[in-house]
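To begin, one chain is listed below as structure tokens, in the form predicted alone.
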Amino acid sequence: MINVTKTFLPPLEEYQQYVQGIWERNQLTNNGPLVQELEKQLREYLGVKHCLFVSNGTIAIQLALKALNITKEVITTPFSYCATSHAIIWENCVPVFADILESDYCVDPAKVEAAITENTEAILVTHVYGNPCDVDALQAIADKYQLKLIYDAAHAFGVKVDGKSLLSFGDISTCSFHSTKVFHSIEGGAVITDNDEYAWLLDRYRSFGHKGDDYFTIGINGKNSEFHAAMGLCNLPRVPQIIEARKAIVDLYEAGLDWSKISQPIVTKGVVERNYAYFPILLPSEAILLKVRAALEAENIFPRRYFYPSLSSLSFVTSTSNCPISDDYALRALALPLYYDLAHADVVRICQIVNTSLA
């Protein structure tokens, strides 16, 4: 069975030797030695001022809107995953949607602009696919109507834009460390910003709103355990490795695929290093996809509609934004089958079958 992802895992005596200092401190949690030592190694590798290792990547989201104090109107993309709209609703704050570009799927800033309102407090929007947003024209937009802009770069962990962390942008961004992504603690994520003030409020806000045995504010439970520090220290080392072999699969993707009949984002300007987290492919309807789908899951290969619905068209989002185009590449888009791991073999014949379903 050929999966859409698969986890990476390192050495399991490498693992063993952080759980049996785990068990000789006795310290499971509560911002223990390999939480901090994780932090220390993600703010040099990323080149961040301030990077919080929370929960999961959604948690971070909802950490990062508490800590800006959003609680109206948060303009935000169709086309995420559910998380990116689902913390700005558990947040009591109403999602406005901007359409995407057709060129990379990321939102247009224009789009953006243009869905501003008197009751607008932040933007929030994700790097999809680890291809970056038009920085500039956003922090541009944010400082012109000063509004707060977060970014949701889950998918994003370790992309430079003109030789600068992606992390870095915005005044916060957010990361998960979800088992399925390029860098992964099994479960976790990160809350990163170079603002000393926001890092002060985050690092309460995620653990019930205290340090030590004094009460700052009200918080949650948004830590993280050794046990997932200590996965995310024997990954981190491996991330360039991980991120050659996979970058070799979408060589073999890209030099094998039939593209006069398929698309798929382009790249942005300015990135320098990228981290083939995902290899979407844009089919020419919804019923071809269905097509080449189920001619993939016939041979056990499990691709996965990704980003399926638009979030705009989920029946329990209250929304009256207009999103053609993340409304068409929804039923359009397809991510195939990505991995470390992933045989050569493997992609070449998953390159044959698309091929075929396509003629």
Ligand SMILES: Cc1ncc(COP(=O)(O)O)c(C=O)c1O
The other form holds:
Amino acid sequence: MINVTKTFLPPLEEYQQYVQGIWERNQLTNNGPLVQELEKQLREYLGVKHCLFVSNGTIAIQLALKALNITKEVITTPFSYCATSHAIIWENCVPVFADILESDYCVDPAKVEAAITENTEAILVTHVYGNPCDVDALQAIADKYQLKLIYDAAHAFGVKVDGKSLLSFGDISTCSFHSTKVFHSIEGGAVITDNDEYAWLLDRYRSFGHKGDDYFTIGINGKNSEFHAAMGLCNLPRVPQIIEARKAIVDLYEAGLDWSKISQPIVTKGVVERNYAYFPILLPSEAILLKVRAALEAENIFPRRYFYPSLSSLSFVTSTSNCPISDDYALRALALPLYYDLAHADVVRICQIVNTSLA
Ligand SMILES: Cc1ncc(COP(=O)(O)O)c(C=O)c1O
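Alright, leaving the form predicted alone aside, put up the form predicted together with this ligand.
So here's everything in the complex, that chain up top.
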């Protein structure tokens, strides 16, 4: 069976060595030495000032909204995983959707600007499939209207724009280290910022609102454990090798698929070092997508409709925004299997199945 993704596992003995240390110290959580070491290595790897390791990428977004004191309207993208808009609604803010660009599937800055009202406090958008948003245009809008800018960078670990980590843009970026991601810590995530004040608040908020006996405010439990940090420490040095293996697979897909009837997002901004987090294709219609998916499933190959549905169409979202491109793309986008050790012969086979069903 070939799934859309597969978790990378480091050598078991390496993880066991970390577990041995956890047993010896008898400290399993509460900002232990492995969490501190992972945060240090992540700061170095990403070249960022603050990187707080938290329980997952969803709580990371919630913490970011809290630290920036966002309580009203947040302009966001309808083409993302539901966690992006759910976190906004969970924090009692109102998501207002701005449509995406046809080229790279990231939010259209012009649509963001058009959606601003007197209640807008923040822009919270996703680097879709790890491809950078138009960070310059979005920062200019945020500056012009004095809005906070948060990036859901769940897919963007290891991506660089003009030599700079994509996670270092905006007021705060959030990341997911879920086990399906390019870099993972089983479950986990991070909140990244260059701002000392935000970092201080985020550190309190993720730990019930206090540090030791310094009770500052109401907080949540967004900490992560020594076991999760241990997995992150095993995997971090292997990220370049994982990205390289994924690139080879993407190159094979790009060479093997018949592009006369399908397309994919175009990476447009700056000089981008990609992480090859996903391999989405855009099919001519939903009917053809369902046909291609059925042909692959008949061979025990399971692609994923990603992202589906368009978040502005969810019944519990009250926004009335009009997002025709996202509505359309959500019906036609299919992520093909992509993981570090997907056999090259299988990629060739997947290309043949897709090409045949498109013919
Ligand atoms: C774009 C996006 N944002 C947020 C999340 C949530 O991350 P987590 O699963 O770590 O909570 C995901 C998870 O896949 C995601 O794809």
